Amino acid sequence: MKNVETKVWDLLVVGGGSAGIVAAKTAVKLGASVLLAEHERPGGDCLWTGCVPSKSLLAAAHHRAGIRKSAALGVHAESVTVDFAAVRRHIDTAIRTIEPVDAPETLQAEGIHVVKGAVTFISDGKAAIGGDRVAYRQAVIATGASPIVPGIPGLRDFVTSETIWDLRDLPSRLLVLGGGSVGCELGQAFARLGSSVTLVEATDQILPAESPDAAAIIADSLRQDGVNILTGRALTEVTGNNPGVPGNTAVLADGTRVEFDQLLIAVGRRARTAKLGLEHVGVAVDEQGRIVVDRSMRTSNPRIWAAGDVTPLPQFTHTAGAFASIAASNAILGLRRKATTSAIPRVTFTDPEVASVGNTSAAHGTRQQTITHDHLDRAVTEDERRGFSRLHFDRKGRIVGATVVSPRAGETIGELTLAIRLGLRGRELAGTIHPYPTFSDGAWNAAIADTREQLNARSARRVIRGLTSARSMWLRLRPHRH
């Protein structure tokens, strides 16, 4: 690392994934000398334990459910069977499929320096790798972040987002501790290939981020697909945890007891901040350990900035690159671009979806209109009716938030974003082409119905019947042509 040790970088991109990665490239871009460090491999948790894995297991597992499900529609399949290690066979190769794209050669043949090994900051302008020291003029920090373990009595073996891959045989009986995203996309997934799926959440619904009737949909899907939801208890007590042997027990708050073989632990996710070193530079953390940043992804150090999961904003793949190409560019061109967290779109990729973006509170006086998908003519063709298309709109008729409960919710979610991005209003959607019949009708007609509601109003009306009024005495009065 001799070459590292004897020169000053423009920017010192700590951590690998998502966000180091396009704060790396947004930076090497504009011009500057770049030093990206990774303790483990590049790509992050999205390449290798998070997006592109869980997304592979869920295609396998949605086809093997479509199979089950086809007889409604009058196709029936005999003797299906599901090979676990050709499911891992097919996860493996989309991660090496992506992996050149993130690999080390890539982005050093883009001009970025790549070193392997943990940064600690040991004073402004200093930072250590390995044994070795660097010098840097400004800073990204995207160290990403770690499952939370909870201290449960007995809790001893365990998998949890990062480690689940590392299983060769499909769990007998998995016990997934959590009803976030994670665990209902995962809990699906396990039982529609085979195993029995108890799914354990502490607060009274699942998906605790979205609307109940949403949550309720989901909740639904599950239940068919084999899981047992246990909602509103706490996982208190673990008796004998040895995966794979007969026995192993959890305890819940009520008394509760479910066995199990296997125990998935998705419960969130905590910054990874330790050992960086951030008090020797003054860099702040909140009391959850997360990097305090402003608006433009700098820190408590004007010289360091931080993008990703390591920061309080939203936790999502497409937020960490966003975020890291505001701070790289801040941080080279001493712009001062910030942040806008009004748009951010979510999706949890069970089935249906659940997509949602924006202000989906009832509150603060706005209005909301939702189109059921019983009726929508795409949803009653392929037979998946359950779900709805919700628009919420301020006073002034712009968009403002929205919720989609459909197949491929996180498609039409796109479209939705751009509209309050840009503050449309409801009749310019309504006013837009859409093809039919898709799924995203269902957010059309919606902006369509609330459209006539707004002009049934009294004071449309008003307004229409005097337009129509004038119209006509127009008529009346213009001179006849022969």
Ligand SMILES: Cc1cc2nc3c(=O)[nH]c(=O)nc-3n(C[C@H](O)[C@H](O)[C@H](O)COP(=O)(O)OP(=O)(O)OC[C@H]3O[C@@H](n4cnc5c(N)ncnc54)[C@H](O)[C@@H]3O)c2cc1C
The other form holds:
Amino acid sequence: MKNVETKVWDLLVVGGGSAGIVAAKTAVKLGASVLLAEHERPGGDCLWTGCVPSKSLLAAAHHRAGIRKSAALGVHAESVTVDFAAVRRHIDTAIRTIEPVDAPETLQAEGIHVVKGAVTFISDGKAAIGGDRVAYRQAVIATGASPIVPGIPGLRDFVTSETIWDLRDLPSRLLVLGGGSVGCELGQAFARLGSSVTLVEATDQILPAESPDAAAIIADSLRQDGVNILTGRALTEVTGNNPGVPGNTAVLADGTRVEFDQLLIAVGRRARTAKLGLEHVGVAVDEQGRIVVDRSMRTSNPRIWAAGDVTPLPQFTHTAGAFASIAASNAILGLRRKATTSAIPRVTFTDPEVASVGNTSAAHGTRQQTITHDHLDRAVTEDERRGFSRLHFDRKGRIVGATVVSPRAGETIGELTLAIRLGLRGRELAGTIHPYPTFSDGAWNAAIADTREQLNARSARRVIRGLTSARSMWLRLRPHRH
Ligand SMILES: Cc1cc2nc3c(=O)[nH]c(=O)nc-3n(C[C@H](O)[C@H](O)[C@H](O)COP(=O)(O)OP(=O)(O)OC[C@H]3O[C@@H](n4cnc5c(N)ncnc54)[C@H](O)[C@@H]3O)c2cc1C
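Alternative state: the form predicted together with the ligand, after the form predicted on its own:
All chains and molecules follow, beginning with the one already shown.
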């Protein structure tokens, strides 16, 4: 740690997850000396406990469901079994395949100085990493977020998105608390692999951030997988919840009792700021403990920046990386480049997927066009007709939001994100030839339908204008009767 202690680093990066790694790589490419401190292992939530393991688990689960469904297409499988140990190995292989990109040696080879240890800020320009002191000119905080565990009476033995990957056996009765993206993805995955799943959501709709019709399709799909969905009911008490002892019961606000063997808590995540010493450097947090940043990713301390799940911005890997790059380049180059938040895509990787971007509310002055997939040719050929593509337009006909519910909707949303970012009008998307037959035909057809409607409305207006002026001319010219 000697040269770490004596040097003044251009940039101290706190946390080696998606945001921290991108911040460090950006700064080092700009010629800065960079110290990246990570108290566990680089890669963060996405690699170890988030995106990578959850999508690997879902891949296995969707294959199993696909085999079950294939009978409708004339393909019969004799017997289908799930080897959970092999599923775990698949997850592990995916992590190990991606891991080298984020490994300390790879980052060191790129010129980033990586140290293991938890950072605590001591004063402006000084921080402690373990027992060592470091000096920095600028810092980026990228410490991420941890699962929230609500204070429920009797709650003792449970797993979260961080610890569910340690399960050796498939739970036979899994209770999932929380119907957001994480709860729906993991609930569907375990149900498809063979667990009996109950999903409890306190609000009236699963996927509360999505439109009710999108959420309803996912709810139907989960029910078809055997998931028992209980919405509008909070978990108030757990009884018999002792490690290794069967016979757990969840008691809901309306008195419903649910027996379970394993409880997954997926009710959101809280910014990791404990022991960072933010009070020593004047970095403000909001009422939920998230580090407040302006649009240039600067905190209330002008030389400290933040990005990723530790901030109030949407909690995704793509936002963590994009905004960390802005934070680091602003810090090193003294710029105030601003983050754009109008076109941030989000995907729930259930089957079907739900992908949304931009302004999807029915705000005043916007209009929307929806194409359901029951007659979308690709959906028909794949027998995947549950779903829709919806575009939202502003007064000028620019695409401002989109929702797609379909297999691989996450792949379709990329082009719609670009359309929003570039301020494209619906007619420009309508005039762009799309390959046939694809699920992206849905959004294309929505754009074509809207363009036609607008043209019809315009010609109707022209005809009405023509008739009105002809009539007023006739009234002026007609012979007056006295
Ligand atoms: C189950 C699940 C599935 C997900 N799926 C997706 C998905 O499909 N797509 C998507 O875009 N997003 C997904 N996410 C969200 C995504 O994982 C996060 O948004 C992303 O990892 C955030 O990156 P980050 O760098 O802000 O935080 P993290 O990745 O959490 O990194 C923070 C790092 O900081 C370290 N750290 C914390 N405190 C200190 C300290 N004091 N000193 C030093 N180091 C410290 C931590 O050890 C950690 O490595 C998922 C999340 C979960 C839980």
